[in-house]
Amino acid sequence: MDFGAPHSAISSPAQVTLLREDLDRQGKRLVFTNGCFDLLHAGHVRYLAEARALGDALVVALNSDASVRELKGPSRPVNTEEDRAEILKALRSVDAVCVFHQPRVTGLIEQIRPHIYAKGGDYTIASLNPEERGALEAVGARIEILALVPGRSTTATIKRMGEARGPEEKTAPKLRIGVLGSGEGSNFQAILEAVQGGGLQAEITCVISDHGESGIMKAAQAAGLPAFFVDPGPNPLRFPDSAQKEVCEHLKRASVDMVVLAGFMRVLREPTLSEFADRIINVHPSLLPKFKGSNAVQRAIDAGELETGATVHLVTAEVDGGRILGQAVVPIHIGDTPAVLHERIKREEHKLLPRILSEWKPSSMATCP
């Protein structure tokens, strides 16, 4: 049965719902998966075949072009939704392709009510988007996590394409920086100004915030940079697995060499810590190892210290415990309030951070400076 319109590989949600109901009457199962499927490769083909084997028909929900841009930045997709759908529909394993226009596939899950939901092994059930997972549980879908094919991904394919350019097309590599922040973004602005002024041979390829209306998001958007909001969930003390994975995926897609935490008020965990080991740095408002953690400025004043400062350090699983890359000393004056002292510290951070980044050479991405 052809579920697409004439000369189209795309089925409507209503057509896919009819397919599901027909299968259900026969005691058969509809398998459902979703993704961008940009630059289809062997990993996709094998994954879809395995997904199809879970049931009796496979429906692929395909991110629209606008949805892909929102999730992955302005350079994606490489192929249009019509072309991506046509290629997918040509596969023996795919029975129907449906396009959705939102960043999440929740609406289609609720409408189609698949029997089985398949997702790639770079996810766990815990790291699925909570909204989508809730919709799957509500319709009674069984969730199956399928193993990935090592070395096959769209990001890796695009990277190889760049590496395959001839010598005459290549230029000296620049440090590719991803910046995470939660607030006003003054350290981000310092990095941006250093890049624009030529003092830092780098490019900012990705800006991520856990606050959609934060200053850093607005500054990144004003500068025309790819900026992404990652929903942290309702608990201000927790950054869930789904958000941790989303951060990592944004950084990987942006081919980031270095991750900078510039006032990011969440604890970064796996998979980013492993994926970017020894390539994540943080700016902390104290002379580490003194005053690790929160309220460092206030604690320095309360302790009667004569000086404090700023520290740039590598990020590890231990909060503020990674190797120190550089420090700047700031005196504490009589009568200083935390706000006044913090402003002086920030002025030093704005000089220290670009300097540390300028010493980090793209030719030695796997080693520390």
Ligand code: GAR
Second form
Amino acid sequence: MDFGAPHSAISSPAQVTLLREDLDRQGKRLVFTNGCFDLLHAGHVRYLAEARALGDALVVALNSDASVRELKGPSRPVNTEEDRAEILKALRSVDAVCVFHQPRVTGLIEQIRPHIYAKGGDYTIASLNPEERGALEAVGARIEILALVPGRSTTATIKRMGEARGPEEKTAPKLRIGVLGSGEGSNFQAILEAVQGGGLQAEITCVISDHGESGIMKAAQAAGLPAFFVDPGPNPLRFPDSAQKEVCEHLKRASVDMVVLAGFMRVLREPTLSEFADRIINVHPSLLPKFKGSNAVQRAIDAGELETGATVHLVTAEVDGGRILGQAVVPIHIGDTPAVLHERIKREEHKLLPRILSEWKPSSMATCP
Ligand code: GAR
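So the form predicted on its own is up there; where is the form predicted together with glycinamide ribonucleotide (GAR)?
Once more the chain from above appears, this time first in line as the rest of the complex follows.
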């Protein structure tokens, strides 16, 4: 039975719904899974075979090219959705491939009403997207989490391909940066401009904010970068465990090499601190160790300081207490308001932060005290 258009391996949701109804009549079960499946590897093949073995037919919901870009950054997918679908469809385990364009697969779940939903072991039932989980429960689908095959991933494959190139074609791998911010996003913009201008060999693979409408979110979206809002909950002084976990999952999924807190006004804690130990930096508007914590600009004026500045430092469990990587001094003028002084400090931050990033040597940082 062929569920694709003549020259396409992609089935429409309506075609897959027919397949499900057909299976229903025979008392058989449809398994549903979803993913990007860019650069198929042995881990994918084994995972899909296991998913197929849970029922009698398997449909793969494939992220569209635009949604892969949103999740993984502008350099992905390596293969187009048409090609990815064709390769998947050639597998014995795969009966149909659908492409979905929305960030979530909820609509397809509701339409296809699969009997079983399979997901890779980088998720737990608790960490499934609540909207998708709700849709699965509403259609009565059984959720099965399948163990991932260790050491097999598209990102690892791409890395190995880079390493396998001849010396003449080798270029330094680009640093993959995740940026967290809460406000205007001028520091994010400075990093982005350094990347775009070629002064910083890096790519921003993930932007996260605790404010859906913040300047940093809008700037990231305008630049076509994957931007994620993480709901901080109602208490402005708390960033709850669920949000802390969500941040870490986004960063891991975007395979970031390092994390930059660029005006992130929440305290970052576990699991990100351990997962990215010695690879998280923060920019702070004072000459640390002076004026740690909030309102640093106002407090420098109130203290009658003649100068303050900007600091970039490693992030540890002690707020604003990690090793200092660089500082810039900024004079305080008579009559400065906090807003005026903060703008002067930011001008220095916009030079300091990209410079520290361009000098970033992960291994040497990790061994420093
Ligand atoms: C920056 O000045 C940064 O130093 C500060 O927030 C501002 C963000 O500006 N960070 C902190 O105070 C962290 N304790 P931006 O959103 O325009 O980049």
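We call the rigid core the largest set of C-alpha positions that still match within 1.5 Å between the two forms. Residue numbers count along the first chain shown, from 1. Keep in mind the model is a prediction, meaning the values are calculated, not measured.
*With the core lined up, does the C-alpha of residue 277 move 2 Å or more between the two forms?*
Moves: no, less than 2 Å.
*Taking the rigid core as the frame, does residue 145 move its C-alpha by 2 Å or more between the two forms?*
For residue 145, whose C-alpha is compared between the two forms after core superposition, the shift is 2 Å or more.
*Honestly, after the rigid core fit, is residue 337 moving at least 2 Å at Cα between the two forms?*
False for residue 337: its C-alpha shift is below 2 Å.
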